[in-house]
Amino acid sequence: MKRTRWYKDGVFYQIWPRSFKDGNGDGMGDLYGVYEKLDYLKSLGVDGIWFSPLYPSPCADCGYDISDYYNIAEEFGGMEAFRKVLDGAHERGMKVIMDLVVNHTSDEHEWFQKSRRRIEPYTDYYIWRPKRPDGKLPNNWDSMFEGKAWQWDDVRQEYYLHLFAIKQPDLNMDNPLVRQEVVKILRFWLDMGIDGFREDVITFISKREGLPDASIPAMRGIFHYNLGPRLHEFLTQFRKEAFSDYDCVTIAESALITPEKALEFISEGEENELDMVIQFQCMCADCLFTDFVPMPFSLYRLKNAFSSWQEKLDGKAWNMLYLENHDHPRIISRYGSEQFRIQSGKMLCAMYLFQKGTPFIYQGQEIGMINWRAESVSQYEDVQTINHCPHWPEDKRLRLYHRASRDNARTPVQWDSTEHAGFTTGTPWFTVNPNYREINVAAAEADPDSLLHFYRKAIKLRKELSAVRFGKYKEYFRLSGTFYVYAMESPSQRVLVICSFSSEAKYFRAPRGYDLAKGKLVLSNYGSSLRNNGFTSMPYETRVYVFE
């Protein structure tokens, strides 16, 4: 089938189902709630929805531990509700992509239960190793979430590998039967009519032959088991045996990947293995590799990340753009300012929405939701959070979790100022951020100067400006510690984006070749005054000029 690459013209919205909207009053977000809000999503101007996992799961990792790949969890409404949402989205011209989680399953999946009992053909569906004579674990790898990467199974009398939670055993992708299972899963959902997949930690699915020890302690985790030796082979098989028959999109979550390495997977052509990658470099401007190793925010690191991907993929591959998702704390609390929440939220919106690529907006981002500050460690739900530094004093853990926990992005969406933020008429499954009376969709709808309306205008402008889609990215003032300034330039149009990351007033002068008085100011979060081809930038000011 000819692939149209329709995703290049779209803007997507990510839904983390259990916290989006509860439609049946049981306290859990569901597909009934999603259906209620389809017109809201359409009003934003988005062209597609990415659903985090909706499959049946015991929820050791909030749905990323799947127990049945061919169904929709009953708490979300089951398959009937999903078909209704899928049809409703398509009727409104919106695509639907789902999460594909095949590095691991739940330990409650039928495959694992049969594998641990050595029932054929499932015996080698997972990665098992016997006890070593010296009593040590099969190797020295660490898991991402829970201690070492090996767990003893009393039924099979062997260890199984889990790169994430103990209840998330890794599949043995070297087994061709497992890969055929993946192909069947892909085709099942694509035949139903979904439009593609976001592929969870897909660069982990190939393990090093022999599973050797990591020689450097710091390399016992992600550095050691990422980008394995047969990864290209596996992804090529999935493309040829599944994706090539559908006009769909594939987006790979890929930690620690560089633009140069990404091009090995996403360089455009009929045989490319993937369409886009979710890179983590843009999320490392205030941390070292992971949110749990915080550092002071560096505008230089942020600019370097975005510019590197824009420049190195230009004309060769397509970018995926984002600032928030379910795996990271809220962006205003990280890169912006809670004191200047609306102003910095608008600036961050403009900062990434006018770059070349396909933007994703995460639920609540469009109204400026910020980090939640739990009063006790016991309030956290996320497996990664509660297993991080468990022996630290509670006050120290809380300070870190307030900044770094994924649960910051998983509090229920704040729809209005009524009880439980209008998320549910029941008891919410998780804490609602107490600031919901001020920060909610209803209040934003009523305020013409709100962040929500700014997002709507920015998305509409993005689609109207041809230089954003077809122009060439150029950054100005790279060494500035205050301003991020870039342009999308084409022969017929230039779009200049100016973003201040300062809480203080700073004078800005336009880069050489740009006369602001001759440009059209199409988007701003303050005013339009000019002085000597520049202006005194207010806290977190942003301006977008168009020159034609």
Second form
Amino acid sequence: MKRTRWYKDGVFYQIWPRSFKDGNGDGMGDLYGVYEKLDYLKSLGVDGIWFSPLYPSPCADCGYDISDYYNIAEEFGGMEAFRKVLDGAHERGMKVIMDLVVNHTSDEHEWFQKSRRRIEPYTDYYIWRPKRPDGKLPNNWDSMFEGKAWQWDDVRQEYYLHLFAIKQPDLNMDNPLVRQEVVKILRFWLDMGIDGFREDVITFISKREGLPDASIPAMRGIFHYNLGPRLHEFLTQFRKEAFSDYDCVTIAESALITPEKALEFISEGEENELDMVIQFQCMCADCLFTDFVPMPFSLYRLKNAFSSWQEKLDGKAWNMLYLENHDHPRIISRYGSEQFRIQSGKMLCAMYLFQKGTPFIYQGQEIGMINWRAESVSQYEDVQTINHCPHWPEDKRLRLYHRASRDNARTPVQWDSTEHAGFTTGTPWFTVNPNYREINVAAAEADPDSLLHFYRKAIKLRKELSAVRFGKYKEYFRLSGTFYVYAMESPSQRVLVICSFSSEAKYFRAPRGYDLAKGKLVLSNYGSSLRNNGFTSMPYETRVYVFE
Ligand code: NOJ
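Could I see the form predicted together with ligand NOJ next, after the form predicted alone?
Below is the entire complex, every chain and molecule, led by the chain shown above.
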């Protein structure tokens, strides 16, 4: 199948279904709610939707623990509602991509139930290890969410590996039968008409032979199972036996990946293993590897991350651009300022939307939703959060979770100022952020100066500016601790993006070669006045100039 790489012209919107919109009043977001909001999504200018998992699941990890790969959960409306949304999106010219979670399944999946009873052919579908004579665990790896990476199973009388929660046993991808299952799943959904997959922790699927002990204590094990020895082989098989028959997109989530490593998978060619990578470097400007090890925000780290991916992938591979998703706290609360919520939200929008790649916007980001302040630890739902340092005193946990928890991004979308933010007519499954009376879609629609309208304008502009798609990225004033300034430059057009990360007024002077008076100011969050080829930038000011 000839690949058109349609995703290069698109902007995606991520839906985390439980919290997007409830359409049937049971308190849980669902596909009826999504259907109601398709026109809203279209009005934003997005060209595609990424759905976090919609499959049946006991929800130990909010759907990332799948118990049936061939169905849509009843609570989301089942297959009928899904087909309606798929058709509705396609009719509006929007693509639909699904989450593929095959590093692990739910322990309630039939494969696991049969595997623990040694029923063929499922016996080796998972990674089982016997008890050691010395009584120690099979190796010293930690799981991401719950203690050690090994769980004893009374039925099989062996340990199984779980890199995430106990209820998420890892599949044994070395088993060719498991890979056949993956191919079958991919073809099933692609045949139904979906347009691609976001692949969950896909760089974890090949484990090193012998599962050796980890010598580095931090994130114990990750260096042994990330980017494992047979990863290229597995991904190539998926490409050849499934993806290459469809004009679809594949986006790999990959922790700890560098641009150099990513190029091994995403360098463009007819058979490249993957199309884009969800890297984490852009999410580490205020933490050390994970949000749960916070550090002061560093603009240098932020600029370095974005610039290095822009520069190193240029002409070779395609970037996936994002600032928020369901795994990270809200971006205004992190890289922006809650005090200057609208202005910093606009600046962050311009900061990433004019770079080369395919931008993703996460639900609620477009109206500037911010972190949620829980009153007690018992209000948290997320398995990663509640298992993080459970022995700490409550107030210390609350402080850390407020800053780091994924639940910050999982409170229901705030649609209007009515009860439960218009998310549901029932009782919401999760706390609605009490700031919904001020921060909601209806209020943003009514205010011409809102962040929502700014996103609309930025998305539209991005599509009109050829240099964003075809130009070359160039960063200016790398050493500035206040401004992030870059340009997309092509022979016929230059787009200059100026972003202040300061809450104070600071003078900005244009880089050499740019005469601001000759440029067209196409987007800004304050005024347009100029002084000496520069301006006094206001808190979190942003300006986008076009030179033709
Ligand atoms: C990454 C997903 O984005 C996250 O939400 C999930 O908890 C883990 N993978 C495990 O599937």
